[in-house]
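Single chain ahead, by itself, as structure tokens, in the form predicted on its own.
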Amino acid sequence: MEFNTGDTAWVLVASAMVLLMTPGLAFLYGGMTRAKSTLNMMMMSMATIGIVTVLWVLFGYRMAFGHDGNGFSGGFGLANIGADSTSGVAINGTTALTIPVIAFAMFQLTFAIITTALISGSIADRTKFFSWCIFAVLWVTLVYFPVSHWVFDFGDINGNGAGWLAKRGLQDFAGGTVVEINSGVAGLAMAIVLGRRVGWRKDPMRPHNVPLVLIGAGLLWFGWFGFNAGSALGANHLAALAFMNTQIGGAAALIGWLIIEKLRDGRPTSLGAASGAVAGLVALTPSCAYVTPAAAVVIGLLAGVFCSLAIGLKYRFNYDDSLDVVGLHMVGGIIGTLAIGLFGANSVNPAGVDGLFNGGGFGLLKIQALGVVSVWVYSFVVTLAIGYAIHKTIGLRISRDEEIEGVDLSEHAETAYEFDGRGGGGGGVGSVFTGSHKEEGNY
């Protein structure tokens, strides 16, 4: 058949800009934690990128939208990404993809990518690198292929092979339950299994770099108008919707977060200011193109306010996510996903539906609410179980000396920062070794 070149154009831009939101994740966790630990933070993001990649091609792209299945998975076997046909892919079980379905696989293959990368804020400074590995390859195969599979997938145009939420009506536009609340929740489990660093809540363990996690925070923010506006698949009303509520709702929350910090705590802070612009944009992914620009507002504004006091769960519970992937994106995830219930309207999105504020009753607010119980309860499960799999076996957690050396050097042989002056230019991995490591102010 035919493509659209126009809509096939925006969505590979999309696939780019989304691709680019991994890094933009790196800088942002690398910014965020002690500089001892900022490479190995780093390089978690940077690894998933490969695994994700080669594990999507090999069978991943079937397991989440191949039409051979359950309706739980999409099928097992070798994917087949066609480059020349959108056979037996459709847009809400009604409409035809207008681009190759080759497009289309890329660009779900990103948001895999950074799905698997966002778990790894929660176990920052603790963690080995080739546990880390393994885990990704556990994780995104049994948890985030399957979950994609059930939200995400429409089947073919008849509706055969779609996903058991999909089948429901479950409305999340690009990855509220899929992304989000998946990524939180298992953040929320591995936090468990590994416990919690040395010196939690005696030690200062502030942000090393802060203008690293601005820079993080607005890279995030360019790739979510992607992330978003590129799952309407194509260059249209949909698309430029998605755009504007995404917008709307990083802004929105912004500011709910500042004003909170500054009745809280007397002041505003950077690091609030990029929180709060991430808890807006979490909240708009499921949302965005189905709720009006005043919605997202609303939406915004209330995942400012109540992610910003959720980060504080874990001191109430005594869970340490070292990152706040948990009162971030679990929570900005489900009050997106529920909110459609609430604020959805027809009129912005033929495929929509009427929340209980636009006359359509409880109906579609009970859809919600299964879609966040059922990814709730099967990623945080299936992740505590692969989590202390790989903890009673190879292990999860570094040592505590290396734990206090630094995650960097231990598990990697460098350092984010040379403080020895007498250092050249040329470094090399025995130029770690030269500077006075532990002086470092943030350790």
Given for the second form:
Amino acid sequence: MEFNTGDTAWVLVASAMVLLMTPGLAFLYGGMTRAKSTLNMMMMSMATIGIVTVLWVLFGYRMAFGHDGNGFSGGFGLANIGADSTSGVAINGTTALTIPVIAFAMFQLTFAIITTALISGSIADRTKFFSWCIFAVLWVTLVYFPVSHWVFDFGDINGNGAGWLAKRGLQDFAGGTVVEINSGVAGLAMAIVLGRRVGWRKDPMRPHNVPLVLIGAGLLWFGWFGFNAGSALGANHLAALAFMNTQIGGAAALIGWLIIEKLRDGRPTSLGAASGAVAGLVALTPSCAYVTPAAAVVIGLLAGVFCSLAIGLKYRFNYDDSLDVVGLHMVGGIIGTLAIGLFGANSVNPAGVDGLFNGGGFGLLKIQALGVVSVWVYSFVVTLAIGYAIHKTIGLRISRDEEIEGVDLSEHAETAYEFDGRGGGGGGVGSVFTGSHKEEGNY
Amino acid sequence: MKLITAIVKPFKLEAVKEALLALGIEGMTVSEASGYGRQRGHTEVYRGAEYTIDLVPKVRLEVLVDDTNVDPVLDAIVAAAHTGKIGDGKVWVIPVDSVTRVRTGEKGSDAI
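Compare with the form predicted on its own: the form predicted in complex with its partner chain:
Expanding to the full complex; the earlier chain stays at the top.
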């Protein structure tokens, strides 16, 4: 069959942009931790790229998008990505994909990677690295692949094999439920399983490198254009609408967050600007191609205001979601997904449905709420089960002494910076090369 | 011989160096330090969470001087590092038994 070269080129570029978001996330998260645990924080993201890619190629793509399954999951068995790379599939049960399936598979792979990596923000400073890797394998298999099938798989050209939420008409353009709520809730569950860090609310745990956070936020923002506009799976009007609304969401939420900080804390902060931008980008992830740009301003502002208020809740409920995965991704994802039920506009997207404010009644809002609740419950329950299973067998948490000394040292035998021996790093004054190399047999 | 140790605000280092150069003081050792005195640090806010940062960055200067130079050097450091605001730092003087220059083996005043 003939493919559209423009569509294919855009989706390939968008895939690279979305992949860049994961190192960007590593910077965002890595800058927010203390100096003694920044490498481990970044490694949790980097390792996810490796793990999820291999699983995707082996069986993940088929679990998510194989049409030989049911509404709950795609098919099981070898994915055989590439075997059918010339055949077309449907994007919504009626429209044939204009890009090679293998481009679609690459694009969706980058989503599976970053969703898994996002969870690591709630378990900073205290997680065994090997256990994280096992968690990533189990979580992406048992939670991400099925949930992405529920929402993103519209079945073949006749709608066969579609996910159950997709069939019900859930509007989630780029993953407000699949990516944002899913990872945010999983983060909450893992923070509960792991418990609070040593010294939480007593020791200073301020971000050790805010400029690194801003670099990460910038890379995420850039990559998010691929994430949202790429989800149009073509270089077309929808991609342009999603692109514009993505920008608006990040910008409006940045302002919303800073206003709250100015009113509440007296001063707007650079970390707040980065956090606000991310909150808005999260909220526009599901809604970017279903609402008008004017509505995107409102959704962005709502996300900036409510996410900045929501991150304080962890102190009230006493769970250590270290880098606010819940407050940003779960809350922002819920705002964005429900907002479609309010602001949805058929006028900007023929595949969209009018929401409450556009005379569409409560119908869409109910479906959106169903999507939010079902993904929330499934992700929470299964993540808790995975977390406790690992906790009870190989253990999830490093020892108290290792945590105080720094997870970088205990899990990776590395330190990020030379501090002359102060503050959690060796390698400075007093470090000695022992003259042995592993490859010389000195194991 | 005396060792003068001064803890000053980091941005005052240049002014202190210039003042000592003007007095003909030819060497000093500078290190980054952190600590607190009566000012007790400051407050930072990250995502709404307030942290009291009680160890404030300072610079520690160490200068070896002849007994006759103690007062002028001390006064020069205090004058150059002074802002009048809390957290300006401290200067103290302790006696030194012996000094040797590593390169030449010179001892005492010659080594300063």
